[in-house]
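Next up: a single chain in structure tokens, the form predicted alone.
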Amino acid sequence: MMNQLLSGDAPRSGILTAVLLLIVISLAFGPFLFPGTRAFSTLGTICVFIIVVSAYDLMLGYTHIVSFAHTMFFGIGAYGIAMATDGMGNSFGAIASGLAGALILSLVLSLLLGLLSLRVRAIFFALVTLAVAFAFLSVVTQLYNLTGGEDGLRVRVPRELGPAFRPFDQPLPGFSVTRLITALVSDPGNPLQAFKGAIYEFRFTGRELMYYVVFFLSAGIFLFLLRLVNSPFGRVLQAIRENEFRAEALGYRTVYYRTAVVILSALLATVAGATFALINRYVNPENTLNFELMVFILLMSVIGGMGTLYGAVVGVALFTLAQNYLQDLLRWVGGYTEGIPLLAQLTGPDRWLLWFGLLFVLSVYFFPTGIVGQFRLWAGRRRRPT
């Protein structure tokens, strides 16, 4: 059953399986386990970017297509929802219209980019996509009346997806992991009291309903991509990655496959952008179209492991957690290094990018094939007979 669900592509590592289970359980029960707006935003971001990075890995990891226009399609989906709800009101019809318009625009643009790969390959194709992405960013910034310019747009959601909507009359039981850890650290001698204090009443609202829509959508798209890359279509993509000329010699029209991958990846990024707009309730060029976001997507894919899909889940989770909580960790460490001048400066919360870069360098050094790739390599060595 599980083997069929994963399309015969199991994690193939005990450690990796445990990590993936921890991530899936945390996301599935996240609103009940990690209360608070910040934790909710982090969980939602992880679900959204699993779609984004998985779709990007389909291009980069499986077909070896380097594109810097992925955030453009992400932004099209986000702005499609924002502009539709701004002009048509907070209805499901407006959301459907905005998503349909965004998908059509993404289809046209991705088709043009895919056909462009007929003449432009490798780094030159990447540079063209970079130029297209910057041009689109400039257009969005200039069209203030439609897009809000640099200020962006607030997203109006239906009442059923808002915090005022209560699908259940009675509160549900919740268990705060953060409250439990805090109590155990402050009073380790009383674990029973800490456990009791972690139990609380959870109010399930439309906000959590929207989160679970995104969660199941993310899981469904991931399983679909897993099935795709393990199908004959996916085998051809991997053949193109390894040797495109040999794949052509075998009779495969590689341009069709490359174009199909660019289009599919763009459409999935558009869907992810739409879910981001609905769960974040605000879009602007900074959080949807910025080139820094494209770099982050690339880093998530590299850290997790390109050409694995599981790497998207691990990379997104680690990157997002580091991005959101590394400053808090440094602030906690800084409390113990306050008396040491140089160390106190290095462990300041404003130095989080320095430590983040160091963590990335170490991950590349110790995990050259990404975290998932390295776990699978270690597991393969242990199974190999001596």
The other form holds:
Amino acid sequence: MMNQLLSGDAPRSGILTAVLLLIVISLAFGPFLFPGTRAFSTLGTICVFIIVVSAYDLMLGYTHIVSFAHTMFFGIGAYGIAMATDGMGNSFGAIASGLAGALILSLVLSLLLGLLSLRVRAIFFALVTLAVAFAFLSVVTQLYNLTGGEDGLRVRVPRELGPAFRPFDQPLPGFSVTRLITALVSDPGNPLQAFKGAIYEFRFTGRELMYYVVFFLSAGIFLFLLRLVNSPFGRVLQAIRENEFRAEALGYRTVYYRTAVVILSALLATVAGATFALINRYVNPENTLNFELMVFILLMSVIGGMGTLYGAVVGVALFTLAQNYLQDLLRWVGGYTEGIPLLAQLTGPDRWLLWFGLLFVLSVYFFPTGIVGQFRLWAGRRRRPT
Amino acid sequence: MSFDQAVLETCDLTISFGGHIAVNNVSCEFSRGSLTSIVGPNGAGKTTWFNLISGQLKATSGQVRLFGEDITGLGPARRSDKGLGRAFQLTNLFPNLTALENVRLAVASRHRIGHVFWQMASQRRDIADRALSYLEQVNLARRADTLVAALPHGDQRKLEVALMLALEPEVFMFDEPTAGMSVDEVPVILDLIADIKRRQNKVILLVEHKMDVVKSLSDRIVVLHNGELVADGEPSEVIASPIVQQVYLGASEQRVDDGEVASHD
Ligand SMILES: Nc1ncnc2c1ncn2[C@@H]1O[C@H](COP(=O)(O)OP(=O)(O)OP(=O)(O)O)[C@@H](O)[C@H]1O
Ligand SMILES: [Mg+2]
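Moving on from the form predicted alone, please list the structure of the form predicted together with the partner chain.
Whole complex next, starting from this chain.
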């Protein structure tokens, strides 16, 4: 059963299994474990970006196609929803037509890009995607009347997905892991008090409902991709990656396979963008189309481990946490370094990217196959000690 | 349908590489149930001719026809689908996959399941079983789970042949299948070719330098020299013809049928 679900592609490492379980449980019970709007938005971001990065891994890790247009498709999905609800009101009909329109546009653009990969190879393809993505970004910024330009658009979601909707009459009980840990650290002598303090109540609203839609969508898409890469189709992708000339001689029209991957990856990014608009309820060029975001997606793939899919989950979770909480950590450290000239400069909260960059360089240096690759390497060594 | 209808034809097939004409106006027909050996000295254009037939190279002029259909404009994948099977002279495999996985890719292509994304590849026992049977045919079953990169050269040559068998083609194109194999491995491949010839009514093209092999297996010999077809006919006639003696041996007095024709291995 589990083997079927994971398509015979288990994590193959004890630590990795533990880390993945931790992530899955945190996401599945997120609203019941982590109170507060900030934690809630972090959880949502992780779910959305698991779709984005695993779709990107299908392209980069499994097919060795380097594209910088992934955020463009993400943005198309997000703006599709934002513009449709802006124009047609906050109905499910508007969401459906926004998504449909976005998917069609993504399909056409990715088909063109896919066919282009027939003509140009590797590095030129990457450059073209970069140019297309930049062109798209500037079009979105220019068309102020439609897209809100730099200011972006608020997304008005249907009542059922908003905070006013209350599917349950009573507040639900939650158990705050964060409060428990803080209490245990600050007052280790009093665990009972800590446990009691961790219990809280919260209102399950349409926002939580939307979160669970995204969670299950993300899980479904991840399992679908896991199946895809372990299917006969996935084997052909592997063959193309290994020896494209021979794959072609065996009768596989490699351009079709590559185009299919580019299109599928684009459509999934579009779906992710749409869910992002609905859960974040605010769309602008910076949070959907920016080149910086593209670099983040690339980083998440590489840190997690390319060509493993599980790497996408680990990479996204780690990166998003770092992005959201490294600043807190730095602020806290900054409290102690105030007044010390250079150190104070280095530990400001807006220096998080610097520190993250450092962590990134170190992790790539020590774990060239990403976190997942490294875990599997260790697990393999333990199984066959030499 | 006449028995003699050509399965494969090349008509005035020519390719030039920046002025150097590697295959020059070669016209030839191949019909069912025949094994044709293609011989000629190193650099004669044998492999290039094969590449033109199976689509790895595009002809400068001329045509390739399969079952009467002009396939000159098609790429290698389409030609493979239509029944052209090719085993390469320089081993050309998937080095970081296992031997079984290599053959499985060929079987999956033959069964047209490359697009199937909803099943686990490991669930298709039928495909794996077929792949294993082809490995058995070339005596490689015990190497099924070995990575190709770790296989000795002779085994890689056998695997190259297994991939072509798995495609179940209408035209088998062997390009020096036994080159670089140890003496005791060669009969496996030769028996296999003889077996295909006996049991299947297909077209077999064989590029081979070992003259005893050529003589014992072929129904016909085609001689290429400097990209041109210089002789074509019954094995004994062709070998005895003065032009072949001249092409192969130049000034030398030794006769061709005494052994190897070219300085190979
Ligand atoms: N891609 C290419 N570009 C330029 N010249 C080429 C190319 N391929 C083959 N040639 C030339 O065409 C000629 C024929 O080469 P080919 O490999 O077909 O010979 P062959 O008969 O197969 O020889 P061998 O017995 O050594 O395998 C050679 O002179 C070779 O250098
Ligand atoms: Mg050759």
